[in-house]
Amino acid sequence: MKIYLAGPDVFLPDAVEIGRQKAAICAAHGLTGLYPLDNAIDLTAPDASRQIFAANEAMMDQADAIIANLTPFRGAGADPGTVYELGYMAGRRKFCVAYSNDGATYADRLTRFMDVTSEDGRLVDAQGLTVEDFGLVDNLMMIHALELHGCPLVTPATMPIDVWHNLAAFEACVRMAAARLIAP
């Protein structure tokens, strides 16, 4: 079975490397890995994004399930190229497991970025702009879609110190996807 591996992971300067450790846990559980970084693309081409698109979706269209961090990033929430792509699984009735080494709820989370205020009952931005407070890690759609889809979001009992590095809630999808994918 094969397993897409989703999630920002592919910024990091040591990408290829997690994306390795990722792709052994998962053939440590009987399971294949699917790495966006292991498509060769040209990233000097004038169409590389596009490839880059076209690749990583042709990767999904394999993959029997995915695996999103939705680890935030470069901000509250999770990564939006992540989330298009547990959107696009989950669109395609695939298999969904996803974690978050962060498990505060988004609401709390905002206010490490910005201020969050209480205002006729409901809580708003700096902005004036509504604030989604319904207790959940990251966006009801997305934590809704895994629960429809597959497994609960994952997310570890305390934050840990490297949560780009730690994978040990990655481990426990890959647990799940496992026992939900491979014949016993």
Given for the second form:
2 protein chains.
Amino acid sequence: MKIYLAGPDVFLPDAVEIGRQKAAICAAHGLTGLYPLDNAIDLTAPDASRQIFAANEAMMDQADAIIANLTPFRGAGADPGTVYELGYMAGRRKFCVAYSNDGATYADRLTRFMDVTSEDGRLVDAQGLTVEDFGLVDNLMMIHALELHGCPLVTPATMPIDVWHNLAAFEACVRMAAARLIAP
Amino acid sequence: MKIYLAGPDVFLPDAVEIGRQKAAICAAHGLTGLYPLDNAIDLTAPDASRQIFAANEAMMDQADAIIANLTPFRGAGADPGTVYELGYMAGRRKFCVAYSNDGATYADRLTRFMDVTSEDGRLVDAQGLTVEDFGLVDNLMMIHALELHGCPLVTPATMPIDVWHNLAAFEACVRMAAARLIAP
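Requested next: the structure of the form predicted in complex with a further copy of the same chain (the form predicted on its own having been shown above).
Entire complex below, previous chain first.
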């Protein structure tokens, strides 16, 4: 069984090494991890970004499942590139699993980045836009998609010191995927 | 032909009115706009967020296309909830169209929110994570998905003063969708 390994991990300085570690954890549980950086792309090509997209989409199409890293990225919510891939895989009816190394609710987390106030019974951000306040870790579309199309979001009991390198929640996802995808 | 109208518009104080305007523009071009807030959900129900998800997914499943508002939301990139829906519709092989009312490149826009520096030939953010630098308006997954699964992202020549209420780029999307989806 092949698992597409989605996440902003590809933007880390040691992105290749993280991919190697994730693939090794998959292998230890009888699964094959497919990591976007495994695709050999010439980054100096004029259409490099399109080649990356095409290779990622082909990799998703051949995968049986996705494990997405939804740890907040440059703000209160998950990386949109990763979320696109989660949506795509849900649309393809693949098995969807994800984790976030920050288990705070979205509404609580947003207060780290901007003023959030209460107005007529709803929470609003600094621009006056409503803040989702259902006690969920991120936008309801991702959270409930995981419940319906795979497994509920995995979060650690306490936030690890290094949210980008701690793979405990990732390994919990791999165990769940293996239990569901590998016949006993 | 039914078009799912995705976007953080649902978080605006006048979210219902914006949906009404978008649906009217669709109707003027012979299309039926489906807006998430058209679903009647009891927000005091204990499972309100799950009901919203289920209603949105059912609406997407019955739509022929999506027009997604990818205008940057609480940071440098698009709203992850909207991006999830774009990915889902691409996965379902529906026709995908989107606009952003901010046509700056992602890398340029990010400098409004944090320090971005150059390191060994790559751009890095304040946390040391690589910044995508392909001259695209947002993450390459969304940008190239639109080219492959619908029409290229629509952006205005100049950023409107009110990015949340100016619907010129949205109307351009509707025209494109009508030209492709309605038989002559």
